[in-house]
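Form predicted on its own, single chain, as structure tokens, below.
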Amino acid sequence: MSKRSIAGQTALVTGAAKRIGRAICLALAGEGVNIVVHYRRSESEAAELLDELTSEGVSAWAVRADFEKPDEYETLIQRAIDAAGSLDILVNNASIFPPDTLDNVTFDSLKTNIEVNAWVPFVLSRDFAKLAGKGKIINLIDSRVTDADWNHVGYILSKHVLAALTDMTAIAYAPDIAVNAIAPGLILPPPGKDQSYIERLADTVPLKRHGDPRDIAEAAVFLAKSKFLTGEVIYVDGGRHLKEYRNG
């Protein structure tokens, strides 16, 4: 059986300059995929990533967009195509992760979470379907969409919305576009926390360890190569979603 190749294709990865987004870019570049690096504030990190990607022998471009400004994100797909010439893969990775609980979540906070974490990925997916016409969409959700995150209420509600949109767009955009999702678990500590934060939680995972951004990147490569998957969620969480942890 011949090895499936995605070399020569072009991917737009949102929130690409750091953390999981960066790992996905490097993994795709390792497969010969050209990369459009989206960033908001991380201009220097994006520039460093461009150098690293081009050293891998692929082409790379940077595009900026603030996902709280419609005039910026509503033009992102077109600007990416203008820069790269075409798009074959869209990875909706960028998100915000503000802390809130049922006691203090506000409507404004919920709106911001839904705009950045669900609405913008949908707008980009819709524009990708219109302007690219065919290819792969990969959404980053969260393994807790099977349960709850009591300390990030607005965030997890927005990821529930994105999970539902994954199913809906998988149907609506077939057969030319496949839409799937990755649900990360314990991969990286949240901003402001150190590595010990996730190490302390490793015992909550059936495999008794936390993951690594490369685990997510490998799942993204698998979905980018797949010819017969759509509407699926890959839980990259060491089995944590299988356990009951509603109380923390």
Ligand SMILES: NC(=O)c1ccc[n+]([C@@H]2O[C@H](COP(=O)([O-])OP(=O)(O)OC[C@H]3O[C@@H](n4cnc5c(N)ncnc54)[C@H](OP(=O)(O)O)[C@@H]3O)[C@@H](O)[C@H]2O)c1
The other form holds:
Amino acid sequence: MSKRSIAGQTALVTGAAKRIGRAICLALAGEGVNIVVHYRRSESEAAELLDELTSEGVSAWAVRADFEKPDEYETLIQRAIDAAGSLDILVNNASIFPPDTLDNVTFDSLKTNIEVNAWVPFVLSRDFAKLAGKGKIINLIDSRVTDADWNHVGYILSKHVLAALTDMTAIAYAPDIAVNAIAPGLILPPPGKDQSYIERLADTVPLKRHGDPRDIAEAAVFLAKSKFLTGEVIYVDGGRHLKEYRNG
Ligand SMILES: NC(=O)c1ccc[n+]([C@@H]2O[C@H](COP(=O)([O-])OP(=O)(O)OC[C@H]3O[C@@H](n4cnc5c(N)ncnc54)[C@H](OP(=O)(O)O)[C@@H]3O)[C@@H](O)[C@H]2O)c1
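For the form predicted together with the ligand instead of the form predicted on its own, what are the coordinates?
First the chain shown before, then all remaining chains and molecules of the complex.
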């Protein structure tokens, strides 16, 4: 086993059944990591992913929780440990992305964004620190934390909170736990938009292309393996965070 091997470790990935979460699970499994697949509504996709993961030769389990229901998310880390026996890596990937603007954002919608996208990742991180005691936490934020998303105001504010929590928990949980973030740029079209949406926006990216879920998954594997990084943000966005842009 090489010095950097994470084979035999176990990761909990939230919102794992589809899209970027699924790619992260498959990449970690490719490194020999056992996976706890968290899902909320995507039960059949989670079941299909379990089959795919076990055919990769790792163990895999599914756990359900709605991140708007405290009794479900406050027990999630314990239930994941009960299923898998232990946890070494937590990937806070699940998120909501509702449209709103400065003109119409409501406090209720802001609260829901903060709960699902920042509060729950923090609760899971705190429980991971208490119950797992050591390992790696990887938070999925958004490259627009360096600028703004004028069409998803509650969402981007919640990602700012998660970015701040990444720094605070990196300090609070050191030296046993490293906490880092990945800030994706244009990777997949949001629900309701097709591929042409990100093809069109790709021209605004310095590298003139959009990314792929595997680009995010590679960064997650890198962070899971790293031994000397904490409180770091990796922008996987073709350089988009370096530009000022206002079209969300
Ligand atoms: N896609 C991009 O280009 C992009 C760009 C910037 C940042 N990001 C960030 O990267 C991460 C992954 O992006 P994505 O587009 O793959 O995410 P996504 O498809 O929008 O959401 C991932 C999963 O989150 C889960 N989820 C939503 N609401 C939930 C709730 N109330 N309780 C529990 N789970 C809930 C859903 O699980 P179920 O399906 O099981 O209900 C969903 O499949 C997110 O944190 C996102 O903000 C993505």
